[in-house]
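A single chain comes next, written as structure tokens; it is the form predicted on its own.
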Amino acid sequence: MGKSNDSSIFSKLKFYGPIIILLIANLNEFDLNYLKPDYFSFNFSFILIFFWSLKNPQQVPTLMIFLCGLFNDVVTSLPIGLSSFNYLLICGVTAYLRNIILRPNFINDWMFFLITILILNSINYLILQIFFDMEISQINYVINLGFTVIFFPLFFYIFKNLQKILI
């Protein structure tokens, strides 16, 4: 009887595993602020939910996205809510594209991923500079941007194998 309990919980923690790492990684700010690199972070949070919500959307449902950017939102210290923008702003380009491919491939992934979130830091930037007034800077932006597009086929990489392992 407690064996197919523990079996019920393990398969549960097995099918949420990508929030749980959003969660965790949100609650941590997953960057390496902590080491002091000059002009290096990039945007994991994009590369995951465009990923799971892609390949894999029951696996990262709405709300809980939407609760993840809120509370990236309160450890970044951003105006509550943008995050969570953001975030289902992902999810509703992912439907989109998964609706509209035929045969998904990796270049096309990736290009519209940049394309996405070049999308993502132009409202970002502009919500932030006019309706909060914050000095934002934008190399910082750009800077964030590229890694993280330079770091897409990496977790795409990652996330693929941990896929097969979750599924």
Contents of the next structure:
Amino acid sequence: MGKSNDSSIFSKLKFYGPIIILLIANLNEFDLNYLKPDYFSFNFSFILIFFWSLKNPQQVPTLMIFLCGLFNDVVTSLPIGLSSFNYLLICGVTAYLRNIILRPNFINDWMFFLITILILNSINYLILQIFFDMEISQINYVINLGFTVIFFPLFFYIFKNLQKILI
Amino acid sequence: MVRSRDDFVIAFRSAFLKKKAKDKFSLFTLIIASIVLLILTNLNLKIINNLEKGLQDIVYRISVVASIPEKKIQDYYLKAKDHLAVYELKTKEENLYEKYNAEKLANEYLISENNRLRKIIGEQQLSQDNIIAKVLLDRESPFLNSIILNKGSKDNIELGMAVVDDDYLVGKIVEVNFLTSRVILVTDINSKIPGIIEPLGIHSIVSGSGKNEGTVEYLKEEYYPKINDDLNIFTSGIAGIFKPGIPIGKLKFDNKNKIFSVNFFSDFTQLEYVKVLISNKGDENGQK
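Follow the form predicted on its own with the form predicted in complex with its partner chain, if you could.
Below is the whole assembly, all chains and molecules, this chain first.
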């Protein structure tokens, strides 16, 4: 009985692996800061949420994504609710994509990802500038966006393999 | 057209309003919740501030725990980097140390060889102390370029002792009183210093000209092609009065008069304190 419970907990942890990774990544401020390269950062959370909510949304419950967003806002000192809003919009876009696309392919996913984060970053920028009077470095935003798009194929490949292990 | 709009609405509604099997809230509800939170944060309400503070306290504590692996990786990375840097530095230092050690040994060998050769040719070993003296008077006579020092026989000053400014030759003692002494400068027309042109090793006599420059005398014409403006002249120590190797000046060829002049290292118009080198006959190793 005990063994069965253990295996059940383990399989649940395995199943919700992506959300645990997202949680750790948000709490860690995952930005490869310790390597100290100038102008190098990418948004790992966006890639993770986009991939998993597109390929297997059951593994990333929306409520958990909402909470991860709140944690991210606290850690990065952003207005509470902003990251949640971004993450949930990604989920919305991927849900819409799932509904309209019959034959998914990588290039389409990549292009949709680019468009999605372009829109998200624009909304982010506008919200922070207009409603919160925050000074934002546009160059940093663009560089972050660029690296996030560049790294998408790599993480897509990694997550695809991880998906096989987790399910 | 109507059909495609209907498809869009259906897809949109399905994406945002339909709840997933295990979800308690729809995507739309959560998006609205985050927008409400954003608005409340912007309004700076007390309740939201308190909620934010509570959330921060919890998240920061969790973040500390969650950051442990990252911090460990960071520490190991920095340690490895430091270790490599230390290793590189150590390798460099070791190479440098070996080089200096080899040079030191070569110098020791040259010094002992030099002393041995001096002993073979019977040259006196001189070791020198010095006395700092103040220049009391600076006679600017066209016939005698000399200075008066505030040290005399009371301070063991003797005739013929070399006088230097820093390490450059200024002149020699020609008159000793109990409390003062006179130095004839190398610029004086009566000054004759045995010199050696280095690195060629050509011996000559440096004479004063009564001006700021000296002349090189008794230099055979066969050496002329070898001599250029980059050569320096030092005391040769041949007379046994000055120790060898005191820098005197730089050689300069006067093309017009076909003579070699010496541009003295020392500026004789600026002398305030000078050193009188007290020569002592030392033992074989050149020590007192």
